[in-house]
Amino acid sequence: MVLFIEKIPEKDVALDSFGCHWQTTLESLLARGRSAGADFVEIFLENVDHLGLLAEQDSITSVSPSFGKGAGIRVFLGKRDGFVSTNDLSANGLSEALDKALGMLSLQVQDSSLFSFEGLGDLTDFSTQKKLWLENCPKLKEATQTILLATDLLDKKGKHLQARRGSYSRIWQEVLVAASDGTFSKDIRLHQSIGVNVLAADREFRSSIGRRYGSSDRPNDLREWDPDLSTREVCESADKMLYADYVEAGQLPAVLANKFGGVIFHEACGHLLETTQIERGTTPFSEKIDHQIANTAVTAIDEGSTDGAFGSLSMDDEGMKPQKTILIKNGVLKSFLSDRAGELRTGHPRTGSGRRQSHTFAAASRMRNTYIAPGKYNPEDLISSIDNGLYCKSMGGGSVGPTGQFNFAVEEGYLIKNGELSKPVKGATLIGEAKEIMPRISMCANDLDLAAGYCGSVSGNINVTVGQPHIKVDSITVGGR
């Protein structure tokens, strides 16, 4: 048993990064919290450095650098929890927010002054070959001339064009994690993106495309991109669409591209299958375990593992190892994904999942890598099988509502006739719900590939990865004029 008095030490708080001198600060404020009454508490430490580049047209016009440092601690009693962030490392300003997050559940520190509490083990360090990451990535001059060369690129390769953006996101950030049950764990990230984006305009004609790359844990990603393959598959795609004639609207087959196309499944079931949603009642599957929910073609699976890709971490942001979660085996719900919360108040175990953009945030389970698994056909069969219908080759925005209703923009379009792709149409919208398409997916070809993506809920803004192989829908609402 470790004993520790009230005051918290001040001599550990003042260093720059986190590590083991952290160790009896946050060993006497998780003390100060348990002796109050909370069954758990657990504290956030965040580091970041962030720098945002944007070109339009042959300019930089905007440069973003900003720099952060903060602590989010959170207290549980029962399956109630409170939350508070502050920007203040000092002893008395962390005490404060702990103070006020045991508030949020009418607790008090008791005036005592010993408090006992078994200690943090070991730290669990998962950055020790991510010191140089910083150091080794683009500096400001070489990003410029990238995405510079990028935008000019464009106007090389484009027809058309009124206008013509590049932009470039690098986020570095340190966290260290410490709670109640003995976690102690640290970690670097890096993230990097990359987007290009056209406007095309001929007349009363107006096309309009983008792509995005993006990874995490590779200082060299911005080095090894290659804008000149980028910037060619953006105006190939501005072209086709240009004249393109408006889509009908109608209920159609359709397949759906790999790579960004999962974004629909990532928006309107994969976040049904959060545990956030089972607290809140909005997901019609919480009851659905071991049942039917999709075709059996359908396996979808949520991991944090796969090497650079966008989603992926070491451990997720409560300072647990990322699992891969297998979602929909052959159309059978499986899994959710859990947090620490989801788990108190649902019972499904946590899988890593528990994220949150920054410190400012409280952890909420989240996906991190959404794909729908490879199947057995080549992309040729699905769009063979098909007399009528629509090939998706790239999407766009859309908006979904918290049971699953979704509607997403075709960026890139074609329609199918006698299983052929047609010529190209624009217009088209996808709109569906998700326990209605999901059954519908007959088919998945042998081709997955993910994209990079950003993705907004409870815990903030936080970096994703979504995915699919080729897929047919046999029957979707298509909207257009």
The other form holds:
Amino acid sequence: MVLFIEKIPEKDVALDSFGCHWQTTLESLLARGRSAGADFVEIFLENVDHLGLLAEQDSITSVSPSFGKGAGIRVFLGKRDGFVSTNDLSANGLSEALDKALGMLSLQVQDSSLFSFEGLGDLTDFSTQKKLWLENCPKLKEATQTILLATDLLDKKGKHLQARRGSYSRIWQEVLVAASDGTFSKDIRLHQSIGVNVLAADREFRSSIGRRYGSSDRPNDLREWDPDLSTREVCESADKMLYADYVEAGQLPAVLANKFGGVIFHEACGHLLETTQIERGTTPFSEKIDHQIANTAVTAIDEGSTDGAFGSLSMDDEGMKPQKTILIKNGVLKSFLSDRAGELRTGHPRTGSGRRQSHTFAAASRMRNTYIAPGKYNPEDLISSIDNGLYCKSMGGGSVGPTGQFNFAVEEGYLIKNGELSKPVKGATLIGEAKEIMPRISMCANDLDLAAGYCGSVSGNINVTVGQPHIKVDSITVGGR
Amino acid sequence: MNSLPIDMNKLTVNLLDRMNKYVSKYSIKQWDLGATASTDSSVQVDHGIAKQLKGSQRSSVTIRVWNNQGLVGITSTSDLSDAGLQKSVHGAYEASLFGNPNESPQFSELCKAPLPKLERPLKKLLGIQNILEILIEAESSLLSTHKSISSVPYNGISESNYQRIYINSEGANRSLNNTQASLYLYARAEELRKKPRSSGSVRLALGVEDLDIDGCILEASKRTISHLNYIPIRTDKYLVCFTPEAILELISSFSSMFNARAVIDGVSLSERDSIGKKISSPIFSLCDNALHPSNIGATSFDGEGTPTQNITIIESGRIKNFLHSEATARSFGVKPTGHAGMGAKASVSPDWFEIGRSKEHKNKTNNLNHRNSNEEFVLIESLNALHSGVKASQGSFSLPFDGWLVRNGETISIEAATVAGDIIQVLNNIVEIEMDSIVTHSGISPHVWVDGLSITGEA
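Having seen the form predicted alone, can you show the form predicted in complex with its partner chain?
Expanding to the full complex; the earlier chain stays at the top.
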């Protein structure tokens, strides 16, 4: 069936949920885009229901629900693309947005055209089992009670606490992707995260510790969360770090703990394996497929399918099922993370990694659940192999610069002396370059675990998982005082 | 995308009518609303070819309601349809049932006060094809400035029209309409057997035609080339000179020191009684000057409708004022300062910092000058990774930076290093503030000298 341009149908567009009733409207828009000469047209529709809660000390201080709808329309001509986002989901609003995207590429709708559009396929609906997710999430009363319980537990378990905070965020997102290659897919996503933070202060000593827990697709996540365990961990860390000395700067061997320790791989290497970095010419690994880029101890994976993990997806934001991508195997680079534009511009096949914060961003190749695979050692083996070094029990955030230099704040650190953990230290930053550090990861323990986080990059802030077992880096620059 | 996004006068009347209708269902007598609408266009290029062209048309509304117990609820939406607005009013009402009885915001006592006059004429939007051509030319010019500059991996030009309103149930009615344009060029240079180096420049203006494009190209090129030859630096304590950009970045990261919200919440380094107390070297002064003519993104009112202003924060090394929302001002017994967002618990944030010498040091001669000092010092051009390397509530920082080691008048780039310290010590160890103030895209400041800062290098 070849579709012809006609007036974009208005009916049904205002219905609350996305689905097959959008098909005629979307097909007309896609046909219109193709008739103008676009090689490819993609429409991303989004409906979001968000709830944010903040408890401070013993009060709920902020309840902030928000709702929104919008569309992102992307048009490709050769390797170029134009992208327009709009809040206006009326037929006219979408049509106008499409025309603007076409105009960016100097394309205009023609009365007759050689370019055809064969129509959308059947709707691939990943949301069929998810219709009741939003309804099944904790209501405001239940959520506020749980978060207040957490701040109360912080008070009971903590010492010298000057500020206690608990937060909860629930994002329900319904998305629909329609594209001129026939892609027609729908999904519902649910992401919940819980944060606990404390600031301990005694005279001139201060320590601030935070933890975030996150899940995808689990309406009962807040109910199943263990506030007792989480608050105990945070209070213990704050207590240990309160009187810690500042670390002395220098080159040291380091052991990075599992879970959020994986942020080092995420920032230092993961970003350099996204095709957006090849496009920019900012990765040193662009010509290194099948080359040794890391120590043979390192195998690294990115996937979107771990049950309940914060970065898991049923489909990416371009309608593709996420794949399990082996990035590095025994130190050898095997694959890049690619989206539609990445495939077009770099030749690396799509991996179901096209992601975006919202309809206001075009999708880009991004990480999902990224981790270093477990090795054969016990964590203690790594520590006992070091005479004088640093144990990074908990990492803060980090970032990577345009020439591949990375840095990470160490939230909770301990010196290693003669193969054993010694006194706590604060103020440490790990600094280096991926291509220099990856060969120095010489030991991986057998205790892989994952942690939830947020990643900000070219297509906005997205939820991801980082992870690793305990790993040993033979030598790294530690910034301190 | 050349047209104004929305007729805001029409929208104001429309929202006012609809709000009065919807809130009556919940017996809500007090409410306020902030709405924004914008159109933006932006482009990025790669070696003369448009890489991505982007446009957006956005609108959103934030609604606050006070229920009959005086508790506040808030919600926001981008769906301005009747159904969207009704859903939002309902959401705000529901949220108000969980409002904080210990601290409820009220309307700002200044929400109907006269607004400062800002000279920000609306500029013509050129359209995406025109700004694309400008960027292609700028990229080409930058590439041609030096043979080692191989690409400009991070670049972009954008123009936008931004409109905002604030209305409330007691008749406050604020609106503004701004245009803004930006250009950023971050070049990458590489020489044989050396690490790639990168640096760049940013310019803001009211419209694309006012952007200092040549200046941006020149600065990006000069900075990038200046880092081509580099040396490792040994780990030690150094005399450091911060460029205006760098010191503004550092002070902004610790702005919770002057933020009344953070003080009340116990996460600031300052306390309620810190006003009048010494916090820095006596030569240092700091203002937050939302109204400075070079503040391109200036607005005349904050999220609560309070007029913005130029306010002194530190004078002669002592804290003079905190920044306030309505609620924090009421708690301190002062007037709101025009720094609030809109919320059940309104956030407070600075506008545009102005660093300078305090009054009594204004005309004293410089002991140190980054252009001709004979001292050995580190010149910090820009700080990186502020989001992860700053512990604002502890006062500590450990930040990678781009900069140079200056020795015997010779300037050479530092390969890779971090600077670490405590912000209170930094403020107290300021040994010189140069005479010449320089306008940056995020504020205004002279070069500022600090003694004894820890720098970690790889040498």
